[in-house]
Every structure is written in structure tokens, then in C-alpha cells.
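There is one chain below, alone, in C-alpha cells, taken in the form predicted alone.
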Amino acid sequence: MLTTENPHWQSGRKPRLLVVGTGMMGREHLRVTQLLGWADVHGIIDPFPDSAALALAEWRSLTGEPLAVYRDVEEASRDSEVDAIVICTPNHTHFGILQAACVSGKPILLEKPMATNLIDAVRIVTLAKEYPACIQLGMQYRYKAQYVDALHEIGVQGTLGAVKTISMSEYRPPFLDKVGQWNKFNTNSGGTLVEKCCHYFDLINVVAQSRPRRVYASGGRAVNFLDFEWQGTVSDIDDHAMVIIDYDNGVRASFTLNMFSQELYEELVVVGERGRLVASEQASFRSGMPSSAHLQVEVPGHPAYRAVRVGYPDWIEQSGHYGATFFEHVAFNQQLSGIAVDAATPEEALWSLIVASAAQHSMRVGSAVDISKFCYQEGIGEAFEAG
């Protein structure tokens, strides 16, 4: 049912989505689409029968509406019954599937990371410049409640004055099981700092409002999957890292990752000329342990000087990623209706990937990486110069 809150209500019908990939994230997109109610899911496609079966079973628990099952991405994308496409397949398939979907000329929501290497990422940026519809990148952490409020305080209100330092951290349990265990191998995921942390580098870049100049990282494999093999191949995925980023405008940033913790905790600390902001979240994969997010703004007279609880209603937070995917779909639907939104662009996703890739490289070589030189070494020098 269309209501005046729905950005599509004047058109008289909801857009119909195709969800490509029905693993954990694909099913989250199905749930959120149904919960938000601004669009309908017309069909799904997944080469793994078990994943498709799980998606169909979950869909039937949500609604009695039919769900088409396709076999070919290009054919499904061209179907006149499909208005927009959501791509949430394993990382190493993103570029190929995006190319197939783009023959349709229809709007696309592409999950992070945009690609597993910088050459493909630049190709996506180039493609997007001539593409007739929006390509929104799935940097959904921008929509977590504590970061929405933090970005508003820093960028819109200017509460901290000029930003000087940024510190971000994530502590969490190991990677979850995925189909084919693709996320246990760098060749499939792009590496831990690409797969897991491009969200955070995107947030840091947004706060810094400048281009990264130099990156240094130290990390490796300490606890997780040290003896893990899949079909004769030994896992090589990292489980911890510490990253330092210098920006052209003098902002300095750091990022810490630990993936052998029992529970989930993440924190953003930004310090400017006038004070300090802390945005934090405590969460758990265990049932019965809801997330708890807080915002603290240490600027004299600010109402959140001693920290305040922030968040979304439980029914939204429980839909996935603590409500972030829900509001990512709000932004995507607004774009579908022609409303300009502040969603992650391919260019912004590229810069998060540049930082992540440079950090992965720094860990391998054991020294700081000059971003300009690194981009030329990786064959994307022209993209670096273009900004």
C-alpha cells in the first residue's frame, strides 16, 4: 500500500527490485525491503540452490507475495518487471555481475566493497560517469545511528571546529561462515582491510574531508583460521591490524581492528579545535543481547557532554546491521524517485578502497606507503590525479 511517506506515492506504484545473491546479506536486503515497504522484491538470483532455498523460505515467512527465481543476471536485469537491482554477492564477483546488470541501464545498489582490486574499482567509477541511472555503494555504516549523529555534529553543525585527529576502532569475533568459505581467502575478499574495513575508511575519509597522502599499517594473523583449509587451500586472511593515515589537509587518523574478541565494540573518536566527540556501539552476535550506542560531545554547553544513548526503534535495529541497512534502503528509494541524497558514490567508495588496499600493501612490505606512488604502481595513476 502506498502512503504519502513513500517517495514513490505520486507515481502510483512501488519500484520492483531484483536481488542478486541471497546469502546472509541478500536475505537482509529482502527483510529490509519488506519491512520498509517502499519497494517490492520481484525476484532473486543465486547460483547456489541452498542459498536460494533459504531466501525463498524466509520470504514466505514474511509475505505471501510471489518471488521470481532467475538463472541469468543479464536476462533478469533486462526483465521489464524489474525496476532496480541490488547486488550482494561475494566480493570477487561484484565487478563481473555489475557489468552484466548494467546492460539494463537500471539503478543499482552495489554492496561493499565495490571490487577486490583497484583496476576494477576505477573501471566501475568510469562506468558510473556515463551510466544513465544511479549506482549507490553499500557503505551502510554511514547510516548507523551513532555515526549519523556524529557526522551531523562534525560536518553540518561544525561543533568541533576544524577537525585535527580521527581515531576509529573495531573489536569483534572472527569472520562468519559464508558460502564456499570465500571470506577466508584474500583472493576472494580483497583482504581483511578491504572486506571488513572499507566501511570504516569511508567514514574516516568523510570526516577528514581530504585526500589521504600516506598510509602505514601493521597487522597479520594471530589467532583465527591459522589451520583452516577449504578444498585443499589454506586460509590466508588477517585477523588484526593497526593503521595510520596522513591526509593532505594535515588531519591524522588511526584505525584499529581486532577480530578475535568475544563481543562487538566499535568507536569513533574525533578531536577538533573546540573539543572531542566519541561515537560508540556495544553489540553482540548472541541472542538476547541488544546493541547499545552512545554519543558524547565534549564541547562546553553541549547537551551530550556526558554521553547520551542514541539508536533506532527496536523493530528497525533488529532488521540488520542495527538499522543501517534499513536507512540505506531509504536513501536508495529516494534516489529511485529522483530525490538527491548523501549516499556513497563510486568515487567515494574508490577512495575507501585505495586506503584499504594501501594498508594491506603496507602490512606486506612493512613500511609506509605513499598514496600517489602506490596508485601509479597499481595502474590507477590517472584516477589518482583526477581526484
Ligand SMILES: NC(=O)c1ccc[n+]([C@@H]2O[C@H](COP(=O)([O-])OP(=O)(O)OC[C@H]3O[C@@H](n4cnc5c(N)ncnc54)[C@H](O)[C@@H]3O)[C@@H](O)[C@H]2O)c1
Contents of the next structure:
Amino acid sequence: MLTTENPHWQSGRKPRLLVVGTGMMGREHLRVTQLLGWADVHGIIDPFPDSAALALAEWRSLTGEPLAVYRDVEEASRDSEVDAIVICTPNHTHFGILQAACVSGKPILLEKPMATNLIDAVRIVTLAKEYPACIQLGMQYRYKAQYVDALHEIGVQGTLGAVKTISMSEYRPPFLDKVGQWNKFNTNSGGTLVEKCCHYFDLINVVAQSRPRRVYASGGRAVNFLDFEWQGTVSDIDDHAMVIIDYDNGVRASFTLNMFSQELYEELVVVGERGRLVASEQASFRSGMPSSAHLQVEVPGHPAYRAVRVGYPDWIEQSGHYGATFFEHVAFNQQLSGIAVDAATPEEALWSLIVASAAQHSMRVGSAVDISKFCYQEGIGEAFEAG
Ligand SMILES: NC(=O)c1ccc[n+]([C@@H]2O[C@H](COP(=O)([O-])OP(=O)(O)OC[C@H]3O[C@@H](n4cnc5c(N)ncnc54)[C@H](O)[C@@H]3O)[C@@H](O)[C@H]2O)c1
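Show the other one: the form predicted together with this ligand, since we just had the form predicted alone.
What follows is the whole complex; the chain from before opens it.
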């Protein structure tokens, strides 16, 4: 199946990737590239020797192919051996690294969130408009099995009729250890709702099919990392939030985050004129615990009226993020061959960031945030007007 669907099949040539940042996510990209087999990884860059060494060791366990190790992003990106670039470094480095990689004019897969602030996010959108190749954003939750099916039912099949309400939630354990503990500080991550929840705001925006008009959020720091210090600085990240979003077309949405749960549970509930859809996933950070995802479509006569199990084959699910990264690479390879895909664009990533940033602002000021005013206040009024 994979051989015939390989978009590079006719050219007979595998594109060669450069992976910038080989921490947890960079190594997942290396693994998935090998597993899919449509592209090769030509080289990596990571200034932290342990990350580079771990990536090289994992690479050798996967393949006998060589892996170049570069030091400079601009130079590596320009190398004629490199066809496309995957950026998976900490959030606060995305904009600078993207600028360096863009001198190459080559296709780029940029991890989420695109940036830690809205000004840089808008700069990326502007840059992407003039850029000669694709810039795909790493909002790969779109490719989790239950959301692929949900988006198909809602957007393509129109099963629910006009969507009226959307409720999304994530319950999960605390943020994991990262290299230099960058994710324990808002200045590096952009804040919890930006870092973690841009995935969910992206999904909610896609289902709503409209622009957010007003956001209210309540949340803060209850349990996690309250006394955590790294190199003399105390952690300041939030661990829970409840967010309400009103859309221009009248759709109402809510999002709940809790990061002091033992296990992972995600749920999307969408209700339209004709019925209710529930897409859910029970998973665990404990090794050896498989995830279990379900789709339920309470519309008379629908075959999934009672919940049905959805998912990918185990070998795909186990490659990372329950198979979503694998299908993100399928989409990226398709883009490399000029095939249009449903991967997140820079504009869509910006709108997920606008909701996340407005929610964080609402938590600080304690009142609802008008998105139009907020965008002007943040210096991105023109981007808001451009829609
Ligand atoms: N799509 C998803 O679901 C998902 C999941 C996890 C992480 N991410 C994103 O992936 C990115 C990386 O996260 P992670 O979990 O791998 O973090 P990590 O800390 O495990 O790894 C980051 C790596 O980047 C390296 N790095 C730092 N500055 C660099 C630079 N200038 N050039 C090259 N390498 C550099 C670090 O040394 C480290 O090895 C983040 O943006 C994160 O939000 C996305």
C-alpha cells in the first residue's frame, strides 16, 4: 500500500531531510522518516552533544545509512544534499532558525507552536506568502485517528448538519523533562496554552469554520512545578485552564486543560443540528500501555451511533503521538511532490496562536478578550484585518 501511494514513486528519488534539533521530537521525526521510507534523513544539527549522540545511536539502530552532522543551520540548509528541512527545536528558537533555514528556499516542516509571540507568528505568515516552497506547521493532532474521522464526518460528510457547540478537553500528566527544561518557563514556551494547546485550538478552529470573536479563560498554577527551579529561575508555567470561545458564525466552544492527572484522556464533543459526535482517546505515558481511541456519532442510522474503536495499525501507532507524526510525514512528502494536503498552513497556525494568546491574556486580566482589540493591542491588527 505504501509503495504505490508513495508520491515520489514516479521520480524514483527519495527527498533527503535535514533535522534541526534532535531532542524527543527530532528523534521521533528520524524514526518516522525511516518507518515510512518515502524520504531519507541526510543530516542533523543539535548543539547539545548528548542530543546529537542519542540521535546518532538511535539512527544506527534503525539503519546502516550515514548521517551527516552539521553545526550551522544556514550552511546545512544550503547544502545541495539537503532537499527539505524539519525544525524541531525549542519554541523560542523557531523564528530565528526558520529565518536561517529560509535562505535555502527549500520546503520546511516547522514544529508547533510556530512562535512564542504573535509578532513573530505574523512575520512567519508574511514570509511564507513570498516563500518559493511550502512551510508546513506541526499541528499533527489533525492526523490522530479519531480526529481524522471526526473532521471527515463533520467537514466532508456534513453528518451533524450545521455545527453549534464544540467542547474539547485534555487531561494528562505534567510536562515532561526537556533539554535545558525550556518548557518550564513561559518565555521559552510561549505559555502553556500556546505550547501545549495550540493543537486543540487548531482543531476547534477547523471544526468551527469561522474566526474567533471573543475568548474568556480562567486557569493558573495549582499543582505542578510550584517549587521547580532551573539555574536559579523559578518555573512560571500554568497547569490548568478553562477557556470559552465565541466564533463570528455563532458557534460556541470550550476547552478544558488539566495537567495533573495520572493518565491521558482527550475528548472532542461536537453538537450540530442533527446530533452529537464524540471523539475520544484514552492513553498513558507509562510504557507498554497502548492507546485506545473511539468515535461515536449520535445521528439516527449512523453506523457509529454506539461508539466504535478507531486507530492505526500498532506499528504506526507506536511510532509516536499515536500515529499522528507518521501521517504528518505522509502529508509533508505529498507536499514535497506538489500534492495539496490538509496540513496546517502558517495562517491556520497563527489563528490557533491568537486563541491561545488571547486565553492567556484573559487569565491574566480576569475578563473576556475581544479578539479584534487584542490583535491591535498586540501589534498584529493588520493580520487580523487580512483575516
Ligand atoms: N507536534 C507535537 O505533538 C510535538 C510534541 C512534542 C514537542 N513538539 C515540539 O517540538 C519542539 C522540540 O520539542 P522536544 O520535545 O523535542 O524538546 P527537547 O528539549 O527534547 O529537544 C529540543 C532539542 O533542540 C535542541 N536545540 C536547541 N537549540 C537548538 C538550535 N539552535 N539548533 C539545533 N538544535 C537546538 C536541544 O539541544 C534539544 O536537543 C518544540 O517546539 C515542541 O513544542 C511538538
